[in-house]
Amino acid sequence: MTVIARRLAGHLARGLVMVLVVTTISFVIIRNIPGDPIAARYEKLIEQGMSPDQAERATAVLYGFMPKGTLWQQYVDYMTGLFTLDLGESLMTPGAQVTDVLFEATKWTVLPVLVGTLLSFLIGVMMGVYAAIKRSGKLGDVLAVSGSLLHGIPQYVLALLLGALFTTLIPILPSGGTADIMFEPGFNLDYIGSLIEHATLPVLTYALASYGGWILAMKSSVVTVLGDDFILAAELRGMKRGIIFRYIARNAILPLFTILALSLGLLFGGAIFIERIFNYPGLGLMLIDSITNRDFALMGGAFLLITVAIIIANIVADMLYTVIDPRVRSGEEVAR
């Protein structure tokens, strides 16, 4: 077995330990919340004179399920329901699986999060290897103040700041929703423009909020490679400034490879404080709603979903680096 499927295999593995970890807490915390709506529900029933069965019977229709057995078996069933992918019914949305209201809720949270997150880390590649080299000039000045300005600045505000921006003060973007309600959902060009100009404050924040993270990452990457060996010899030996210039840039890059990958991962999370303030039906602004109305099977299976997102991502900057850098590799083969 290889270097590279021997530690997948192990990362598997350990990622399928913690889904299971972190599922038990969740439904553990979930069931102990106070506001249960079914019980709350079923509690009026027997109140207004209903029988115990009539009750049950009443709210199951209400609800399209009713939970029955002790904690223990209801933890069961859920676990055995989890390997099916079967996360029960939706109590928002009567008679919705959990796992389909999850698929609509996530479709609008990854494009935006993709496209805002691989946006601001292009351009803060590009401006923190500039930042390093002209760092003793006025454009390396400007850079790391900006990159220091936005960094230090919560998702949150940036977010309350660029919606009474362009929707208030300059009104030429919308403030909330997927679309206008006037085009025909399909692949036409009202619509298609429609939803890249209702994503476009969603994505805007995701790139502002992360650009003084990478232009930061990637100067101090680029003055620690500086200071390396073969940048020294390449310099001695004439080469031109552009080849120095590629050498610098492929080596500080790596570790921010991994800081990528990580941030796919947490940004679903992360998603709340963004999709609220624009009203956009993410996942985030899912999560908010399945716990003010105490869903239990939606919170449970946004949790999972954020848990197992945050875990490949894991995996997939570990592995990253394991085939873009032949320094681990190697590192490993002499290990063994």
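Think of the rigid core as the biggest set of C-alphas that the two forms share within 1.5 Å after superposition. Positions refer to the first chain, counted from 1. Predicted, not measured: the structure shown is a model, and the values here were computed from it. First, how it differs from the form predicted in complex with its partner chain.
- Taking 2 Å as the criterion, I288 does not count as shifted between these two forms: its C-alpha moves by less than this amount when the rigid core is aligned.
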Contents of the next structure:
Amino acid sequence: MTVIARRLAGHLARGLVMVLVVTTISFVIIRNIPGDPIAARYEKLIEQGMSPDQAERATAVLYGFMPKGTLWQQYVDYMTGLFTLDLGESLMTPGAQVTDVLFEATKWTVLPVLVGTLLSFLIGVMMGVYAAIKRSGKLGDVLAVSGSLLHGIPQYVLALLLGALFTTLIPILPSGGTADIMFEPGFNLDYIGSLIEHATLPVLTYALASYGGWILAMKSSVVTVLGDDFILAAELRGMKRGIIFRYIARNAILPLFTILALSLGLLFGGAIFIERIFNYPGLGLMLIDSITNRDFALMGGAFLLITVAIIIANIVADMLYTVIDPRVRSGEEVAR
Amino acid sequence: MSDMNPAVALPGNTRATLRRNFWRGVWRVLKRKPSRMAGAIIVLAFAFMGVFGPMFYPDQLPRDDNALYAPPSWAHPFGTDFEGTDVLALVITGSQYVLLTGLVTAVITIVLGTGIGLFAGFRRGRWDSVLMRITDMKLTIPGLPLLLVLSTIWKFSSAWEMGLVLGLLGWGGVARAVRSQTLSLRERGFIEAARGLGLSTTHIIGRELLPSMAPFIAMNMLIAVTGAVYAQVGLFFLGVLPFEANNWGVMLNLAVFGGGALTTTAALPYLLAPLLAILLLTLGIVLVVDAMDEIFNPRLREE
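Would you generate the structure of this protein in the form predicted in complex with its partner chain, following the form predicted alone above?
Below: every chain and molecule of the assembly, starting with the one above.
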């Protein structure tokens, strides 16, 4: 157990360093934006008849640090605000805390990403096993080639093609948003039906975009396990094919769980294109909107949250590996 | 020193023969599968388009003020855009920015990635762990969000700038891969023999290590080109950068968010033309990578 604890501690320390790095990047960028929005905001408030003190405080609420003062003082202010989860106020939705805006958006990212990824994981893994077993046949070839093609196409190309197909050429799906506004949000059939209808295209794109990767990963994993000695031993002992198959599947799927954890973290940032194309109000769309509307507090917050998701996914992936793979657990070095 | 090594100081004509054999091998590999030939032709065509494309339209792009969002026709094979400009001409002239960025990115990615990977893998020890920590950190920071955030202070107005930024952000994966290759290669017999002979480090790296990794590096370079093309077209498509240059991403943005290509059919050809260009380029590069795999890997070669 101590091995796991030590690894976890190391991960957390490194994660903290990463958070520091990312927030420092945000701070440096916000400070260096051409036209200095912080000073501009301050001047504007003064012009509107605020006293310098008031204006200073109002600006600080927005950006997390005082418009005047040394660079170091501003940096410390920004960081302390961060660690008390105070990211300032959003410019786009006046009066709303950045943290609240972000949590509202996270909901719309997590749900479609989770459904899409799990769907493609299940189908991709099954197809991958099939492609590995039939790898010399025609069907295996077709599966592998379609896998590499889907894996190679960038997400936004896939999203645009699916969008053009299902909203323009055969208009059966809505082109954007989360639900029709004519339905009352809440737990009623109309609203939920509309939700599902609107989520179909984003989920389908997530699923198709990652499906190719799963096929390829599972296929190569199964092929590796097939060559292992214990499979040969099992065959020589005359075990039933079904039992051998279970051996293969259990061993081959192990490395994929780590990739699954990693990809869930990456998808937080990867959702940007899909959310922009289908106008889905998740974290990615929030990041873009904050940039085009010059809402820099929100931008820093969204960037931080996306990075934290990746850090957490990394930790989960490694912990998962430690728990499933007995060699790592016992402290043995494993070449990965 | 190296003049004494027979493998290095080949007489001129032997080297020429080797080179001729190499090109003959390339030709054979290409000829056996027509798909690879198609891949090479596609990649060459794109290179030609990137270099000479803008020269076909020296003054102004063909424009028809009376035909906004015209459907495909003989005069305009992919229709026209919102102001009647020929879409095909836009794709051709836009390719220069896209491909030049791809090339710059690929070169920077490969030079930095290979250099850092080789150094870390060959030196090992403290330098190795420091460099790999940095590489891991770089790999953790999400690339696209970072680019978006950077776009607030940097406008990427020229293809060179864009390529530079993408290259500086992208070397992490190559560095990791080259390092692990170096770590395994340096324990092999031929490297140990070279070290035993007292050959210099530059010789071992330049003449023994790099050539064995060349195919791997070359393939990574092509993959880096596609990665850079996707990234920059995506950035322009998202609309966070000013539309200074003519670019496939700008076309996609205007088609979807200006022309409403996801709600009406009028702007559909305008949307599909750059998408088709991206898909074709991807296909060409995938096929060439497949061919390179066989050219450089003698075990895959069927004589």
